[in-house]
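The chain below stands alone, shown as structure tokens; this is the form predicted on its own.
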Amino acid sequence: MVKKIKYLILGGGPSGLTFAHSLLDLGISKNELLVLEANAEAGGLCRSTIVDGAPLDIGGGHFLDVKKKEVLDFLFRFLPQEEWNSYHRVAKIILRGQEIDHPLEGNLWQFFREDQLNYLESIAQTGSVRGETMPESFIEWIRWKLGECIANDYMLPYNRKIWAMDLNLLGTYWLYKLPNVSFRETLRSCLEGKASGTLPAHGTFLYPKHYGYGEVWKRMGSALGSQLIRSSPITSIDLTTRTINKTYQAEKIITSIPWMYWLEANSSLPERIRENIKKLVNISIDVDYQKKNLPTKAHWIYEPSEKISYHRMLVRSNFCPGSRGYWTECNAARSLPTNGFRHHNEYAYPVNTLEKPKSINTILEWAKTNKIYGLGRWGKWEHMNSDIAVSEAMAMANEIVSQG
């Protein structure tokens, strides 16, 4: 028997989950709505485990920004404020033998003078600093923005680690992503002997006592009782009536999966948006324990290095009370065996790729149009933190309400 549902949230990640729970503060009945997840714990990528005794994300690293006063509001309803510590970031970049501190260009300061004088030199030198006009191609604008030094370096290499591809088949248009920091500010903060620019996100950031980042996720799962059905993946979808899996029928369906499962578990789409789904481009990432304790500080560490598979380090025991060791984050493309504990992650990071916003964009508007709205990291195609996630969830759900 076909079940009828007014919303249908496919995905029980924090954009689905924030979403379903924004419904019911709006005034929507339980009854109405209907979260399914193709896992047996909700939190997507934000989910977590315990290894050696300690909590471990599996998505990688995981931390809430404090920037956002109404997602800490959100988010404390079901793992309280007194339940987190509050951390200031550091994080850090081993280049030349050394640890820099992110950004690594309002950083230089803290680099032999030689290295110092060599990127300073090289970054006097950049297209953006002399006025040029700004490259299309990925790697050309890196070496535009920050110089041949940096980009040689770290951006570069530490691109072609996490993407695995050719950089070129990048777009330039989420480079804004980048921290800011001009050719005035870098030299003043070597002449000074301190970091100058502002940090990007995660400045000051919030994590769990007692838990690994997932707990908040699963308290808001087990929040929804009946209306999450956990271990339910998308098997088949008739898009005429709006069906899923044959036993649920949507008003409509806001979709925080990746639209690949749109391919596999529909015959029926559109040809356009089949070849625009097949254009989008994700890479996996495996996650593994190392028990070994980092004489450092940091909370997690970027590691440009191309003779080394993975990209970066999470020092949990930095950051997780009671907790030993770290876990990296590596593009399965360059993983290497392991004995001890790794974790997979299919769908990590979705790739913004030159054709990705024309592909997205034609996507969602054929789905508006067939009442079913992309939502979060993989319906949106687009890497978000997860305060991002949860804000532009719970603003989504306010839009779609007050459309009836």
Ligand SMILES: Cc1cc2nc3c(=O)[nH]c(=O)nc-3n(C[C@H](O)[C@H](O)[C@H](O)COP(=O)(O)OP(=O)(O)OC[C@H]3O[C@@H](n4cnc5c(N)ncnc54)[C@H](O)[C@@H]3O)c2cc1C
The other form holds:
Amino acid sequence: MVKKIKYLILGGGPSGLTFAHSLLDLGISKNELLVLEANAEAGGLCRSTIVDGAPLDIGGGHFLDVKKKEVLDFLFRFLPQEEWNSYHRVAKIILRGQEIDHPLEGNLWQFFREDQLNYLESIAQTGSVRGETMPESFIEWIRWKLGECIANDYMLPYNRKIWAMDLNLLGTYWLYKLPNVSFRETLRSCLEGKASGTLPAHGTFLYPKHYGYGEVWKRMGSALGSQLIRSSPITSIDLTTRTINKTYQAEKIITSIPWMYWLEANSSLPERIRENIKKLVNISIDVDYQKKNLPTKAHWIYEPSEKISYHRMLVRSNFCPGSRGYWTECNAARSLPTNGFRHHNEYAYPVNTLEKPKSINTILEWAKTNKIYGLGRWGKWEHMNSDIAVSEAMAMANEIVSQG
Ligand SMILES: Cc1cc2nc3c(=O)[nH]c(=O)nc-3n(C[C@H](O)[C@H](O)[C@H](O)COP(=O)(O)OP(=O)(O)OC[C@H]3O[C@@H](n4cnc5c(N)ncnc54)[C@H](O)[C@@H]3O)c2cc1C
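Same protein, different condition: the form predicted on its own was shown, now please give the form predicted in complex with this ligand.
Okay, now the whole complex, with that chain kicking things off.
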């Protein structure tokens, strides 16, 4: 028998879970909403598991850095404030045999003098310092903003590793998310021998005292009770009757799953929408555990050397009390075989290609006219941290409920 549901939420990651709870907070009755999640556990990329006796975040390194009070209050409802440790971020980059603090352009003072001079000379010649217009391609932007030295030593190899694709395909419209250190701040940091400029995301961060990052989302899922159906992948979508998996007939569909699943689940999508979904690009990340303790105070370390497959190490012994070892993040296209613990994240990063904004806007506009709302990292095809996923889900719930 087909069950009628007013708000059907596809995906039980941070976005879908927050949307469901926000509906309840807005007075929507439990019977009017349902979350369908493919995995046996809620939390999506933010899930954790236990490896070698301690938590490991299977979607990669996850740290909580929240700007909005209502988001923090919401998360503390599920994992109270006293259950989190607070840390001052220590993030390093391995370069020229040294561990340098991130962001590099704010910490060149940590290099030997001759190296500092080379970097500074190269930044002084950039288009951004000379007042030239910002380019639209990512590769050109790197040289325009940071100069040949940082481009060749760090930014180009690191980005070739993480994206494992032709970097010419990437746009620059998302770069406001990267640290923005001016040349003046770089010079000042070298003169004063200390960091200068705006700190990047996670300047301070929270991490659970006794659990992995997944705990908060696991609890959020449990609190939904029978309104969350786990192990229930979306396999069929009938747009005419608005019926999902031949079982749930929805008035409004909130989708936080990758749009590719819509291609598989629905054969009657308009051709124009199918074409635009096919233009969306994602990368996959493998997370591998290593039990060796690293002699560093860093919470995480960026590894730009192309001789090494992974691009980041998450030093869990420095933020997960009582644990040992570290885990790595590696683009799955570069991963080497392993006998150890590995978690493969097929959908890890949406890629900011030059043509993405046009494609996703076309999809979202079509969707909205059909009472289908794209939400979260995959619904919007946007890099967003979990605090932003929460904030956007809250805002979207408000907006959709107010429409009746
Ligand atoms: C390497 C890495 C590091 C990160 N670091 C941080 C960090 O430090 N701090 C931070 O706040 N954020 C971080 N993030 C971002 C964070 O993971 C996301 O913001 C968050 O997971 C987005 O939530 P979401 O619900 O939109 O997507 P997801 O978490 O991807 O959830 C989508 C859900 O949909 C489900 N689903 C998929 N297909 C189907 C289907 N066919 N049927 C039913 N369900 C389906 C999935 O199983 C999943 O549960 C990081 C992400 C990555 C990849």
